[in-house]
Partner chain sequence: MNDQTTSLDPRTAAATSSMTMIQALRSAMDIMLGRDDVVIYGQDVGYFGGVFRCTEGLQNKYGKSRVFDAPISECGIVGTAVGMGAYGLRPVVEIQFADYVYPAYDQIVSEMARLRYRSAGEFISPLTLRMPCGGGIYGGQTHSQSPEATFTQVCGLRTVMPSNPYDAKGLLIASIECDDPVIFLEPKRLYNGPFDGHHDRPVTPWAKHPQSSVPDGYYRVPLDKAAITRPGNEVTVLTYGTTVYVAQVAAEESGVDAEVIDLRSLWPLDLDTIVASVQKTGRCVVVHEATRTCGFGAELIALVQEHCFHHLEAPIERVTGWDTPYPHAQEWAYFPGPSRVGAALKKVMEV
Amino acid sequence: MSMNEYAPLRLHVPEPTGRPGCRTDFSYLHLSDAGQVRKPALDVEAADTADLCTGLIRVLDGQGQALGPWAEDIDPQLLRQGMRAMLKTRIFDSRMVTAQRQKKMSFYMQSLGEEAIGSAQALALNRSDMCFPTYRQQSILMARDVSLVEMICQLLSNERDPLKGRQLPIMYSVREAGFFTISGNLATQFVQAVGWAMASAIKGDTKIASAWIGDGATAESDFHNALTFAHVYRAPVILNVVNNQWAISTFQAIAGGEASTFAGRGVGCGIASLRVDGNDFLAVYAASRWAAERARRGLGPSLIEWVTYRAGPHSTSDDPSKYRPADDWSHFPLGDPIARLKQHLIAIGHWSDDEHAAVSAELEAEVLAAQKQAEQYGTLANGHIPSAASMFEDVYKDMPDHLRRQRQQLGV
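Form predicted on its own: give me this chain's structure on its own.
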């Protein structure tokens, strides 16, 4: 055939199914009914999880009933603990956004709509396991009862900042709570988690790692490097992909989520993988327990794609109404994780509307008290920052003479 018989070549540029001024068509999500997706054996081969990467593991139905093989017999007290962690996260986020608007901190990133993912997995893991999070897993810290005062001091970068002003706000680091330092360079934590898990196996330990990444950051090379090492060395790690549909203003299809699922990438790399309703606390807990048990028994890594929605802005510097419908979250078919767990707890007789209101008020007061205490040590507005002497600390085991002289010159 002659060249003039071919149509001009064109690139395909994925577009979201909703833009400002029109309602999003969420049919691209490919949902499954609650209880429909099977639960494989722990020693399942990666190739045999292919169907679990296209279906969606769900436990809670529209009436709050727990259905199917992933519906575990969970202690209601643990579910209540999870509810408190989610409520605390949402209340904390709301107050910190307000504090940022009051210019008490430079910026903030909330996890509105994603609270179930971090809190449920935190409760499914051991505290000695190490989480390598992104900037939207503060619910892990809430589930592990980390000091709110210390968290807020870090946000304010004040004189009591546990990280001494060396990290951006919300880039927490809490070793004793199994929360590895958040990296602002996206995707690096995936490689770090696999390396940490490999080290645990080399030492003959029983601790596992859990890595977190967003849909957009899966386009980074670190993501693929992590999958290769995890597969080859059967690292005891859970690889979490939080598909909240948006990477700042870029729709998840730009990162490759249009014609395939992010979970499917795990199978392609020889890793057992799942696609799970990230707004279903019970499904998150069950899938996390399954993956953790695989890792702890030496059966290798698991990759889990959590399908959820970033209900708020990417950060306080973002205005999502510029690139998506302002009411998108109200139409998202997987709903609100807090409302869904509340419905389930009421259905099984372990919660009520009155208790929900009372606990919310209690947690609101707790967050407000912690904020007032933290602000006594300074905010961005009043310049109470860590001492200049702190820049010389925690760098060398034994301070070199030239730094000792520099510190003396500063008079600190």
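We call the rigid core the largest set of C-alpha positions that still match within 1.5 Å between the two forms. None of these values were measured; they are calculated from a predicted model. Residue numbers count along the first chain shown, from 1. What changes on going to the form predicted together with the partner chain:
Relative to the larger rigid part, the smaller part rotates 14 degrees between the two forms, based on C-alpha fits.
What's the form predicted together with the partner chain like, now that we've got the form predicted on its own?
The following holds one chain only.
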């Protein structure tokens, strides 16, 4: 065979279908209709979920009707609770972005457009189940009613910051609310969640773990290690992949979403997996319950890819109009999770425009009051921050001599 029957090889570099000045073609998402995708038995074999990784589990249709096998008989009270958690998350985020602009904090990351995922899953879990979040799951804290004042003190790095000024804003740690300390290093928590779940099994408890990762960070080896360990030890864990289409400026195809789905990774590793509309509160709740039930019954891990859209900038340091169409979110076919649940709640007679406005106003006031109170304890900007001496604490359980000497050298 002669060499020259081959054309020169070319490197393939995936591209998004939209860029600034060129509207995104979202057909790459391959959507299913609401109610169209089947619901398997809890003890389904991983290989038998292959079709569920290419379809998209959706419950709510365009009119706000709940359809199909994943439409559960959910207490409207729980849906109202979910609505509250989502609204609170969005209002909180928007206030904190403003506070960052006012230089009261150094940095912020909002979860605009992704509020349903953390809110609904938190409501599908027990408070004693540990979540291993990324920086974009503040909705879990909202659903679990964590003190806003404490959260804002962390953001302000002030004298009452529970993390003593050590962490960047939003890198919360709230053990009491089942919220693992957030790392700035992507993906590390994903495999740790599997370890936590294995520990629960070793100890003979009934607690489960919920692991979180973004589409981009699935490229890290910790993601793949997590899948292997979860499968091998049948760990009681939910492996959540939040596919919000972007990792800073990088489109999800660069993370490997071009010719396969992130859910599909699970099946390859022997893990029952689902691909779900992450902006559909009812679908998120139902799929989370299904996966939690499997974990708690000893049926092992489940991987769920949540299809959503990062509606805001990556962080307060980012300007997405440089790399994607500025109005992209308004064309995203899965819409806005809050608007969609609102439509459903109104359709079933448990919500109204007036109530929506009233609850929003009440939550605005609650966030504002919490912010005022937190600011009384100082902000990074006004210098009321945890003491320099506290910087040397918690490096070890007891402070070794070398740190004591260094603290003295600093004169604090």
